[in-house]
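This document starts with one chain, in the form predicted alone, laid out as structure tokens.
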Amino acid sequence: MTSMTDRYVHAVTVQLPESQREDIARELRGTIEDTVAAAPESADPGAAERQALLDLGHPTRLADSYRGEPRSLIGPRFYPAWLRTTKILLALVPAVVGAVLLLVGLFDHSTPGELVLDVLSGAFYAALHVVFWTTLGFAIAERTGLEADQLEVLPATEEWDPATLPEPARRQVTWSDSIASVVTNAFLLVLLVLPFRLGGAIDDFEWGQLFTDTAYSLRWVLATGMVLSLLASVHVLARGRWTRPTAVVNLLGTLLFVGPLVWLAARNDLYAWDTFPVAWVRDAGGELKINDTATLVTTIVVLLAVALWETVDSFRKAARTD
């Protein structure tokens, strides 16, 4: 186990700026040093230690003190998370749907105004749904107690113990696994809540629209499934590592989405059959034709498969950080 004096200045530390933090953290270790060793020669030195650290006050206060100000929405500690991980939203969701629509576009014969319409509100829809969500879920991994590595498990008064203080603990989930799930999970929330319906026509032949009148009326109880899980991801992304509460939110996020399209591929009320462009098993007459027992069984087992590897996983890596 790290000393106290370790555990206090990553404790003060880890909610300032990164390029405060060694300055700080040596001005911090020389000030505890000198308080150390100016104490009586007959006192205990693990109880002159704790005097010193309880003298300086608790973490979260001291590190408002650094920084002139209290912690805002997103605080210093992950202010640059936040920031690295919404650029790489804005750069990349936004983007896709952009192509996407841009692709329906073209497909559907619209005007050159109609397109670019179409493909800027679209890319500007997405890109406010990143930042909003995005901020949220950091907002809740700032504000939320639910972690053992967190600071609010010290309460912010006069009665604290430095003994208590938890110990600096590496990501448990890396960064580039972080970012993945959260970029996946808001491109299909964006898919979800476009305010218009992906569809176009081919000459006379209607395509695009890839799923039913029914599955396109539950499309607001999978887009809270997926609000559910992008804000579990950003979360996991924030803190570096799963829980149980969050492995939780997760699971709900997963059942409103998996679930109702399991069902409606089980009653064979998922996908438009009659509007696909195209097939993909040839009958005896020569006719493109789709296997819909094929697809609709192909797509039940890769959902459930998906979900109950996320809810495994997510449960197992929560059971290691308790």
Partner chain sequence: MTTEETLATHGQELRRGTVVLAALASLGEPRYGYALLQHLARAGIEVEGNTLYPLLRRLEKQGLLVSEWNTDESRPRKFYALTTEGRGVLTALTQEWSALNTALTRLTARG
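Can you give me the structure for the form predicted together with its partner chain, which would complement the form predicted alone we have just seen?
Partners and other molecules omitted; one chain follows.
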């Protein structure tokens, strides 16, 4: 076993930039040895070493002190907004996902055991994703503050004149709007990345698969797009306004999400007509009441309209911010 001092020095320096490690380790070890050597001769060397290390304090605190700055993922400026957003999302998204899975399970005639397991694991996945992506979004907002800071306050580097103080910045996007957008994106994302299929491949025709296998295999592309849109919406939530980079990320996310869906719908490869929940849409004669073409056209039009509106809106607001 290595000595207490060695372990302490390692615990401190492992948290420091590699270029400084060796030098600080050497100096720190020498300092600890000096301190121990200065202890009264009657003292037990082990106890003196222990006391010297205790006096230097917790390795992380000492490493912070060497680094000169505490590390934090989300600083005090964004912490309240992060907490508020996470709480709202955690209250809504897992519950809605759970409710959807409950409905699916009821149609599917799942056993009560399966039902409880599906709902709980779905809600758990939802909570996990919500917390992870929201935190990531805020961490990005924390680290990309430069241009937005200068918009909201003043260029910190230049000479300033009280006359040039900007008007207090009002939120361009209200809290409720930005929360709603984050909730929608998070909800869609969770549905996309659930570890099992909605509807699934079930022999019983009462409830079948809604979307084709092709659509299902493309879900990771859609999920990637949704992640980008979610990060953009979290950024907007944190900053209260659209910026050009955020709008570009959001556009990329929209393209990745809407693009494959429109492509699939145009090839009539989106809805799994054969396994659609036929009991609802088929009349007594067994004919499909649903109009394939009309449904596909509606789907495409709605998707394109939403994508277009979101893109135009975000870039327009970003232009106003610039």
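Note that the structure is a prediction, hence the values are computed from the model and not measured. Residue numbers count along the first chain shown, from 1. Throughout, rigid core stands for the largest set of C-alpha atoms superposing within 1.5 Å between the two forms.
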Would you say whether residue 60 is displaced between these two forms, judging by a C-alpha shift of 2 Å or more on the superposed rigid core?
yes
Cα of residue 48 displaced 2 Å or more between these two forms, core superposed?
yes
